[in-house]
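Encoded as structure tokens, the following chain is the form predicted alone, with no partner shown.
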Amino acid sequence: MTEFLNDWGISLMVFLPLIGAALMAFVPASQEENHKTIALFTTLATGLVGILLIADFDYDNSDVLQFAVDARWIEVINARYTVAMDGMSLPLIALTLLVVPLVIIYSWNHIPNPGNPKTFLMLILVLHTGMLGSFVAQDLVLFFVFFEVVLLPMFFMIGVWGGEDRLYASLKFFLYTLFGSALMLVSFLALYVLAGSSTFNMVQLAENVVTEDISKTAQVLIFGGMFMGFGIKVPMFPFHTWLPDAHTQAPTQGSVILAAVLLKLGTYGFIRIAIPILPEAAVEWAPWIGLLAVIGIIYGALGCLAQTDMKRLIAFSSVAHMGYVMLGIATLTDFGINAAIFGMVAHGIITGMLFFIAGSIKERYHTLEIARLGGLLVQAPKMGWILAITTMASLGLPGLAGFWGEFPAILAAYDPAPGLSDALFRVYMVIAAIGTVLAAAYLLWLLQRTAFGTPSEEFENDPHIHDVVTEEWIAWTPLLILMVVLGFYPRLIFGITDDAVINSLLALGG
């Protein structure tokens, strides 16, 4: 089994969803139940392969790339099919393997209009391959291909199954992301040329940057291109404006995948590619990344307080929460980047759950206008309590996963890496701490307006409003359990990521 996993495990995990999508193409669109079954079976089979890899992973050597495959691909430019996983990618792979099957289960009776399960579920499977591939790719060209694969499925999910302004939101999402990707590709090519034109392998490029003695100015400019590509994907302030529109117009499933996994491709790009390959440039850029991170924290929180739509509020909260992740990354310390990876996973679980709840509320009330909602604890008490637990996790209550995504990132800013200004980052720390107070304000305000009180006359006797149903319980229970488990036992992630993070920072003297 170990030999099979070493040779085929990662590739099988990455491409199984694509095989499932290809199989669905031959099944008539009228056979809706068959399409749902194929999609669910495919994601569960992918999850099983992932579980076998995770079970066989050597946690004592989590800093070493494991299950590596290095095969010929595009020889004319020295691009190779190189995939592997280590302690930094494993939690994000696990998050992806968990979220996508839950989205399929939730979709069983929640296919958005126009009802076309075949195409809708096929797009989710293509997304699955793109996300997993991005987390295991060790070659820049391969990473770029997987990074771009996720773009078209999400564009169509928003543009076809989205809300009233879906065409505007999908086009804005596409153009913003494509613009960042173009600059990122230029940076990859510049790095390839300046580092000797011999490889796109991430590990070898990091070594070549030192041996080829690339000038600091060139490194800073190349890092800037990567910063645009990854920063727009996160999204960081001021590149965030596509996110609220995309989330508000996207179907529930699209919002969950976008929040839970897709945003993490940007932050993962920073810790896997930009910082290890260009450490000198990272030190130059870190104060600016930290500045934009704390602006995003405050701006996102104030934006939440101004919202009247529940999904739009949750979207702005993502801008704030990803600000904490970027602040941890900006410290360039093992403590800060460990906190950032935990923050990515925690945000994926919690905000994905909030979008699930928002989708179910809209299905029942046919609106997400906060002023029209209220009395959820009266009409659907179980859903009301689930919303309460999730909002508490999102605001960073100790004992729930959100706390370990925010508190260590704030604490890491007190003592940034050598070469960074302690005084400046301590100012960032204070601003980020103020952001937690604002987070409590907007999340408790949301909870109070939607869950407490009595139902409005408009919905008081509405027969469509009911409590949590079976497929919702199945889709939501794992996320609720993880919120509590990670809150009480954060070592579940920190223990995996720590050695790999330390290894990635060796070029910084970490």
Given for the second form:
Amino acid sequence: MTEFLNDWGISLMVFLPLIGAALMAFVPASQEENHKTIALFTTLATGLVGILLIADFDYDNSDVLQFAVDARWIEVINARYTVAMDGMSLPLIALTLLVVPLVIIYSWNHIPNPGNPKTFLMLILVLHTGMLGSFVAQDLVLFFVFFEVVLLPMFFMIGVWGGEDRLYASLKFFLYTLFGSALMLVSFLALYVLAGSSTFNMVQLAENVVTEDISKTAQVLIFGGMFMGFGIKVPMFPFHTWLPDAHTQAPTQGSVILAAVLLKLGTYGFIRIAIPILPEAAVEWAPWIGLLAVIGIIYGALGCLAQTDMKRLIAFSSVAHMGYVMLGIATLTDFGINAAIFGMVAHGIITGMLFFIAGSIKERYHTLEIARLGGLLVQAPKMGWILAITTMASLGLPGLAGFWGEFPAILAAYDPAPGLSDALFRVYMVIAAIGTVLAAAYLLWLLQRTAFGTPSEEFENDPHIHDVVTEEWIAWTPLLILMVVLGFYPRLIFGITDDAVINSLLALGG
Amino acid sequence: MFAQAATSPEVVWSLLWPLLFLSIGGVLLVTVTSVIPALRRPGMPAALTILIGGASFVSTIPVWRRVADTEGPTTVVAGAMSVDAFTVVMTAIIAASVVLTALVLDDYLRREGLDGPEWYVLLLMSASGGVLMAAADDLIVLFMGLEILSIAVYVLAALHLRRTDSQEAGFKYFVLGAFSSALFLYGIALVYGATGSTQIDQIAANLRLPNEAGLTPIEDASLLLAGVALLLVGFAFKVSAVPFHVWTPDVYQGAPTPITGFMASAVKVAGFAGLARVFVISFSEFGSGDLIQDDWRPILAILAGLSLVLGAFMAAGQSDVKRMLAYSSIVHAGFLLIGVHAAGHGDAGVADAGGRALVFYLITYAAMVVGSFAVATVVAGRGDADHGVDAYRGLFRKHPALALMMAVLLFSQAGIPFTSGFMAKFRVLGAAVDGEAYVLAGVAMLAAVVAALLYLRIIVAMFLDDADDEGGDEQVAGSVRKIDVPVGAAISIVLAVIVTIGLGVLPDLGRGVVAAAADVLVNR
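Next up, the form predicted in complex with the partner chain, please; the one we just looked at was the form predicted alone.
The next block holds the full complex; its first chain is the one shown before.
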């Protein structure tokens, strides 16, 4: 078994969804139930392989790349099929494996207009492959390919199954991301050439950057290209404008996947590729990344306070939360990056959950305009409480998952890596701390306006408004449990990531 | 005495089969169809053309064996043409696009009521000109090829007799084309004056040879550089690089759509083959210091940059798919010029990467562009006028397979992974970065993003727009004009998609072929 997992485990996990999608292509579109079943079983099988991998993972050596496969791929450009996982990617893989089946369960009775579950679910499966592939790729070309593969299904999900402004939102999403990947690709190529034109392997590149003595200017410029690619995906402050549009227009399933996993591809890119390969440039860029991160925190929070649409508010809160993650990364300390990974997972769970709830509210009330909502606790008490718990988690209440993403990231800014200005980062720390207050303000305000009070006249006697239904329970319970478990026992993630993070920062001398 | 002086050179006919099939095939086709009426029946000329094109394509295989495997590259007809791996690959691309075009053309002509052998004769003639151009080892021969190719295409562009657009396109193309040919010819004269040869290898050898005044052509540069510049203008016109592109949108839009596909593929491939051969073999040296290519490579970089940026931005404002694809072909020209730019680098490694990227790009580009225009031919329907983006609205509902294949072709043109377009762009950019042309690479990628908008608009129309406008009018109008894909066009599109996906998923396929072809250019 172990041997099989070593050789085939990761590849099986990554490509199983694609096989499922191929299978679905042969089933007529009218057999909707069959499509749902195939999709669910595919993701569950993928999850099973993932669980076997996670169970077989050697946690004592979580800094070592495990289940590594290195095979011939595109020889003309020295790109190889190199996949592996370590403690840094494991939590994110687990998150992906969890979220996608839940999304499919949620889809059971919630296929958005204009229907066609066949194509919809096939796109989710392709997305699944792209996301898992991005987290296991150890070769820049392979990573780039998976990174781009994610783009198309999402584009179609927003564009076909989205809200009224779906065309605008999907094009904006596509072009922003493509713009980022364009610069990223040039960076990858420049790195490849300057490091001796021999390999795209991330680990070897990191070594070659030292041995080939690449000038600091070149490193800083290459980092800049990567920054654009990953930063837009995160999204960081000036490049965030695609996110509210995409989230507002996307169907619930799209929003959940986007928030829970897609955004993490950007932050993951920073900690997996940009910083370990170009540590010197990272030190140069870190103050700017930190600056944009805290601007994002404050700007996102203020943006939230100004929103009248629940989904748009959650989207802006993503900008703020990803700001904490980026602040943690900008400190370039193991403490900060551990916090960042935790923040990524926590944000994935919490914000994914918030989008699920928003989708369900929209389904019941046919609106997400906060001013028209109210009295959820009266009309649908269970859902009201779930919303309450999730907003608490989102604002960083100790004892729930959100806390361990934010608090250590802020703390890490007190003592950034050598080479970075303590004073500057302490200023960032203070600003970020103010951001938590604002977060509490907008989330509590949201809760107050939607859940408390009495239902508005408009919906008072609306028979459509009912409490949580079975498939919602199935889809939501795991997320709620994780929110609490991770809140009480954060070592569940910190214990896995720590060694790998320290390893990735070795080149920084920290 | 004269008889002795005028002995004709020995000709190795066996190496010339690919060219002979096309040119003699064309002449025979016009003869037999005028003599035997039975062969004028609809479908016959097309079938014969496909046969001829196919024969030409297949005959490249034994020639390949000889020049690439056993005997090595050689020249024929007293050094007029070189038969080498590069020639063979370019010939194969051109022959293949003849076949693919003929497949689409057959039904198109019947639909438009224009059937006749003259289209196919001109197609074969122009293809033989293209092959001659790709194979030329002498600037005069190259010019002959250019003219044979161009004149046939001028006529083809104007051959849709009932559409004034088509006549206008042919006329425009002719006037501007003739002008550029004149410049090109003048360029040949100046280069001959400077270097004392029109032979492509010989020019390279003579560059450092002192003349009576004791100066080499490079040191006494004015004459040579003027010649090089004029040649570059001539080529830039043929490959529609900005600022010599102004004819492209009008001609691409006006010409009969299958012919546009041929122009975008075979004509452009021939143009780039000639450009690469002349500039990379004649006007490039290896080493450092004062190299001849330092004079033209910056200009080429500017042409490439302008083509990329202007092509991409102009495309964004179009609403006619043929015009969009015309601008997209200008963007592709920009990418291909980057390949030539890298292939002319003074460092052998960079030049090699550039040459390979260029050859790979040409192969993939020809396939995707022929396929795209085949789809456009089918979608436009009778009259060949309905090329607005609106014609593509809801195509996925009407004909899912056609929409999917068009999507693949367009995504490939946009450079999305798992399509050949991604690998092509990747390799070109890799070569550019290798040659430290970072700015050019950056510009190219940004242009690619802007250009993606144009492909997306078509894709959006095909997939996403269908649920818009709840009102029944549009839907009724859409369902009335059903789209049938004729068999010929279907085969052509499927083949194009197979190449596009095949080379996208397995880019190592034909790796040796690409390397050998590029070797001819670079290992000078």
